[in-house]
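Heads up, the chain below is alone and in the form predicted alone; it's given as structure tokens.
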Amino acid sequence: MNKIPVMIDCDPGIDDTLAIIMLAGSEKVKIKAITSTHGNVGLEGTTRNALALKDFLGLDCVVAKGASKPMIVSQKEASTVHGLNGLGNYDIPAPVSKVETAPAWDVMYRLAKEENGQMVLVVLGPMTNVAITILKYPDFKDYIKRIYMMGGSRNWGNHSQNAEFNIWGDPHACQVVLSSGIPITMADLQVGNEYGFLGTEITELYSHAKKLKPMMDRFQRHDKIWMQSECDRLGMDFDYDTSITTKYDSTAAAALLMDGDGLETEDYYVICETQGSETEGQTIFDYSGRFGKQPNVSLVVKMDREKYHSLIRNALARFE
């Protein structure tokens, strides 16, 4: 079976890490590159994490350093959710591998051309690197078969009233990507919430890890601490086992791995709000066709839950 060539653009990130593990543990794909961007923590942290994960997982791929800030808006970060080092403060072994000398956008373009239009791009953070590549290389769109992205929201936001974090982190970049003509499958905030995990489910899934068990245990511990603090802030009772833990980026990995088998999508024309003082980063879905535009996004609306969980179980068990 010919494996799907994949580049992962990300800001690792606890849930980015789970998505990378899912892809690395699959027989369906071959990871060609991991490119880092600003996001959950600063660029130096996400780049170090990408290199460390490459070595820790034994991946044969390049790692390239991308954008340190958004195209126009002010920089955001989410270290309160992911820990100061982005990995729930798990002490991952220091990387031995070195980052590519060329920046992410040049590496992405070069590798995509080499695959003659078969390259798939999985985007798990703000879309700055992808937008820069599109703007610098207008023919980049001809070499990307599809983008699988985690980002956007049909309804409300998680880091602002209306915007999901990855898109809020660089709305102008998102709009460049949405306008590029590259086919896009979007796993948005709502599908991440709908397919979140009970604490008991996370415990069961992580129990299948072998080499990765200490890292998964640290991730779970960090999740518990953060969720407890949020419940305390809101004056709510907290019980981890019956609470929902979201792993948003893993839904984009699942969308790629399940496409055509357990995945349902609906097609919409989508734009990203870049200027509204209260709506910056909001993704607008043209449900009624008022814009008169052809759909540019296949929105994930349903996944086979057991297949989704199996992808995680199997990937965690693969690393011995």
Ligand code: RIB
The other form holds:
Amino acid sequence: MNKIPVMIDCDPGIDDTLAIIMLAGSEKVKIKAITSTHGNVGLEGTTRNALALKDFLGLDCVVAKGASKPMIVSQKEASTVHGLNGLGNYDIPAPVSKVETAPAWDVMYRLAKEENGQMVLVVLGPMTNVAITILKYPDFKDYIKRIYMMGGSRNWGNHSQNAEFNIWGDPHACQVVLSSGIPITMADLQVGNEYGFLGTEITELYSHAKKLKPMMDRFQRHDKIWMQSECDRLGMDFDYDTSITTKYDSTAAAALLMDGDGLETEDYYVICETQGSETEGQTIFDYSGRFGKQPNVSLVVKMDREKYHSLIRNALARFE
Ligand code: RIB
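Mind giving me the form predicted together with ligand RIB, seeing as the form predicted alone was just shown?
What follows is the whole complex; the chain from before opens it.
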């Protein structure tokens, strides 16, 4: 079976790591590159984590460093959710491999051209690197078969009232990607919320990990700490096992791996707000066709939950 060539642009990140594990553990895809961007933690942290994960997972791919800050807005971060080192403070073995000397955008363009239009891009953080590539290489879009992105929200936000973190992290970059003409499958915030996991489900899924078990246990411990702190802040009782834990980036990986078998999408024309003082980073879905434009996004609206869970379970078990 011909494997799907994939590049992963990300800001690892606990859920980025789960998505990378799912893709690395699948016979369906071949990871050609992991590119780092600012996001959950700063670029130095996300780059180190990408390199360390490449070695830890034994991946035969390149790692390239991307943008250290957004195109125009101020830089954001989410170390509360992901730990100061971005990996729930898990002490991942130091990387031996070296990062590419060329920046992410040059590497993404070079590798995409080698795959004759079959390259798939999985985007799990702010979209700055992808936007730079599109702007620097106008024919880049001709070499990308589809983008699977975690980002956006069809209603409320998570790191701002109206915007989802990745898009809020660089709304201008998102608008460049949305207007590029590259086919896009979007796993927005609502997908991650709807297909979140009970604590008991995470415990069961992570129990299948072998070599990765210490890392997954650390991730889970960190989740419990920050979820407890959030509940304390809101004056709410907290019980991990019955609470919903979201792993947003894993829904984008699942969308790629399930496409055509267990995934349902709806097509919409979507823009990203870049000017609003309270709505910066909001993704606006043209449900009524008011803009009179052709759809530019396939929004994930349903996934086979058991298939989703088995993708995670099986991938975790593959690494020994
Ligand atoms: O809003 C969820 C997104 O923000 C995920 O990509 C997560 O890693 C964080 O970056």
